[in-house]
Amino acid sequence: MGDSSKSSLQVEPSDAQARFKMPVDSEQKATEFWLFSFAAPHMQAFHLSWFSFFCCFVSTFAAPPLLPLIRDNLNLTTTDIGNAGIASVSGAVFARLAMGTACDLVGPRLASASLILLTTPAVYCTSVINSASSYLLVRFFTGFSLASFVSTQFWMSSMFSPPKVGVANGIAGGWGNLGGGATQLIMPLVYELIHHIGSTRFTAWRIAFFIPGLMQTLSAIAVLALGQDLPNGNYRKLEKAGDKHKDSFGKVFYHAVTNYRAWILALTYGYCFGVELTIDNIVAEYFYDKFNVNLRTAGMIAASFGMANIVSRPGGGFLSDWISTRYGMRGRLWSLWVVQSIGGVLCVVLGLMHNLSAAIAVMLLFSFFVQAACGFTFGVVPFVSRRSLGLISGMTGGGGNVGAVITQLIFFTGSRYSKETGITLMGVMILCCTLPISLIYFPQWGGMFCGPRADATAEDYYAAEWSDEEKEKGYHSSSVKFAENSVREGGRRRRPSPTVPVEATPTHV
């Protein structure tokens, strides 16, 4: 094979020309992040993702900002609230792997949409509620939808080329866990309006539900009417043409559970995406109790944690990126480990707290550091697999929700410990399952402590998924292509050339 470097000066033919304003790599996907620009297929996707996955956000997290007013009207103890607030996020655990198998075999369009429309009755729902098991039960069938987050993930993967992939799954994740903010100042705004109309207290929070479960169908048929798998087209289409091999369940799931990559990185997500979850379910309840504030308060401040999202779990894939850039694969892991071990630290000092304002000071602090790590994890991600990156980013999240039913179930359901006593020994196992991070090793590009192997490439790293027959075949194209253009995770040993835009050509053409 040719030298790799070569793969980012090929300029794409005529007809990318005329299809793609922005500037594209031998793969079709962008080269460049235009936040601002809706141009179609990449930014188009980014927006529909991330706005899609932020209303899932908003539902499933819809009920903790009015938890006190529901807690007095279903008469919930303790143990209630806690089993809720597990069976939110318990049940996208499977419908994450599953949601990862459906992106790899019929696409994110398809698979995000029909999900997102198969949980909004749920979200309805809430608004009939009156006993704590039906409570339970529309937050489990609710917390479904966070499944999309797979399908947002594996789309921008889809659209957007290595040296930026980091960050376009950093914002698009970052800003769909911004629901999970933004939903603490929507519930209560709409609740008080709703109550200051003439609605009673305990109508006027179940009417409220209507507007996350609007949100949420109308970001389900945008996705299905404007959106697009690849940059080439959707899958349905390009299998048809035979210009995608249709791969099977098999093969995509044997080369997803047998990369032990996939299995450590499900394991820190669970701490740190897991934690956010977590922080999510307890955070209004915690302040409201401890320190006296009243519910709007309590929910401003349980906002402030979610919507650092804007910031800092984009920041996290954008570092990334920036990093790989001079330290390759090495840096990305390292400043993984860096950033969410100081997560962890910061959540043991926020459960010492007993200051309200030094309370919310160290909050925001943990919120921007565990955030952030979940862009840095997902700049590795991308990585692990090309063949089975649906199923493992499937994998990767939900080790997010196991991580934050593990947490929750064993700090903050009954009364064995003290809200402030598990955030803090929530702390000490963020620190714990984040060591394995040290494991990771890419024979192309090395781990934290041990470089590359003098004779690996990329090329075969990825190529090793493919069958001699299916090789023959062509089928491992775009797993080439993609090692082509990942070159620049060696590291500075191996610089790549900068990008040709599809509208340039080279003078030496």
Contents of the next structure:
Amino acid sequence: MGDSSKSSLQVEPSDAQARFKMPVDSEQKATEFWLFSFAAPHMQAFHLSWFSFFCCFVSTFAAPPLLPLIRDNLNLTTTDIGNAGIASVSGAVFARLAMGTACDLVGPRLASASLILLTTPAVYCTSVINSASSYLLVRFFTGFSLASFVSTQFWMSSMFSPPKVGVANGIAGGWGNLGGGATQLIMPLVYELIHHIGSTRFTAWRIAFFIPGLMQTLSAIAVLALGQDLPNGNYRKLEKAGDKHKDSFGKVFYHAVTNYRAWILALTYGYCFGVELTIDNIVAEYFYDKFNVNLRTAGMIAASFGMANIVSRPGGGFLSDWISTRYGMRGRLWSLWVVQSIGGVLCVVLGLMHNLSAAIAVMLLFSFFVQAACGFTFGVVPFVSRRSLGLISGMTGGGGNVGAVITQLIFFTGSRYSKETGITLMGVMILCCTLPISLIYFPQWGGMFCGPRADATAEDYYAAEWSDEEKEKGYHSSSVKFAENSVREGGRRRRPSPTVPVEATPTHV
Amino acid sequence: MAALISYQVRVLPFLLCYLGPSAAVLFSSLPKTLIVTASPSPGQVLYAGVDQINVTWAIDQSQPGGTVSAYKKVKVSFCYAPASQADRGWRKTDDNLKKDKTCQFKITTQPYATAGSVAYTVERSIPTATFFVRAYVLDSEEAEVAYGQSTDAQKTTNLFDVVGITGLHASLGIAAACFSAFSVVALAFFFVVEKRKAKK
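In place of the form predicted alone, output the structure of the form predicted together with the partner chain.
Starting with the chain above, the whole complex follows.
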């Protein structure tokens, strides 16, 4: 995926360039994305981060496909199962915020590996639970591992240059989310193998949980052994050598919570990613009950929802990057709103389908749009802030989980709404909560309905996060470089954009 | 053209036969012509894999039954009592026997006789719940034509409890502890190595 408009990117001096197999920009971030390469440190970081995140998803959603066994073994009620489903996604709300800060302070490699290794005991202990409350607890603690999403996005944003950050974030996020679908196939298969070898039903499912646990442990060790925070090295080494300034939590926190765009994206992400998590938790049961398919078929349908992530979320990231080459940040915002709204419409339609094949078809379309919207969201997030990137990624990610908690609480707990009504109403909520995207405005690039201000620059925007004293000490140097590399977010200025709304101020040529 | 249509008309009944019995069997339409007794006393606790029960059934001579000549087999099952069905949609009772999920554990299927019995060791796959025993009489197409159960119509009397196996073994606990400890120790190891490298 070569990029021909390199005039906005500074060319590295040849000795620094020679260190890396891949072409890099002035921040040593890769300007190309080679999917099938393991070139250190960029592509290696990519593969380590998406796979460890995939393992976290496999563990978090390992229980739903085995519920027919677990609910009999532990004598669970529908209420117990619903509460545990909510618990599984609520832990990560705060964990994602904490993770964002941790990435800003100690780097994504240590932050993600620590989280993943510290949550594996919950996965192993799932094999010894014996009551509804212990089931809820293990799902709650296992769900914390979903916070590794933030470190994935942060790491990709640190390793890849703005023209490629969307596709890197999209594939890493999408292939990680894939775990939620893959586990619906993996766990029943592992269970049947163990049961076939000779264990009773109620022992076989317990043994099966060691597989996701081991996957998690080994992938986190690989991250620690092989990974690297930044193209130039790890945080601790760089900080000791004085190459990287160790930022203060208070400042990072302040610049994240005072940026309204972070809050809007946190809300809207709850209605693409949050909805995806909710569907992961309920779709197998929905098809099983409404259409009377057997459990294996319901599991396969459930898996296909999550498996669409192989292409849908990366597709969103890729399209976000591609649209920004023509229409800049405004294109990214418009396309995010359009795609997520179509997802909302399809969700409304899904609840209205009474025919099995129609429902599966609508569900697959719905999965593509809602997952692509996640990819589009993280095409915008890296540009909201440079100083507080980690915490803002965490806020957005946490917002995703809040959306999952809210939608499950309102629509899928208790018997107030039938599942199909719940799905339709959830679609309506998606449409309403996607509208705030129109309020996002970047002075230097514009928003959905307004063009950019003539005198605003990216340098001013990112430098505004640092005080004058900090600027004098040069702490903001990476922000300046990032701003230079983001010039392309202004869109093509050689000719006027054909989609400029009539009421907007004309973009300056 | 007429020949084609008449061919389709002739083929249609064959197709319908392959589709199987089109009318759903409703539980409320079945006559209760069997008397079923199960050996556990009301409220008795049975342990899965260990305890045994005896089930006997016999034709109730006083009940007007369906066509006895259609009775081919007797299927006896454990069925969930209402207490174990509450808030558990996967065990719901439905009048349409194709959708009914009350009786999920088959004890035995025997050829029909006016009386029969079975001694059954509660299998290890039976979960912890409250049960009663029901016997369905099946015809030659495996459709239910009559039934009998060890409890009353409201399913409140003569219920017994089964305590299922936990599936736990000591080895599981030990393995979980070891792997968990390994994960945490691995993390600590890398932290220590990091600190040493940074000091150099």
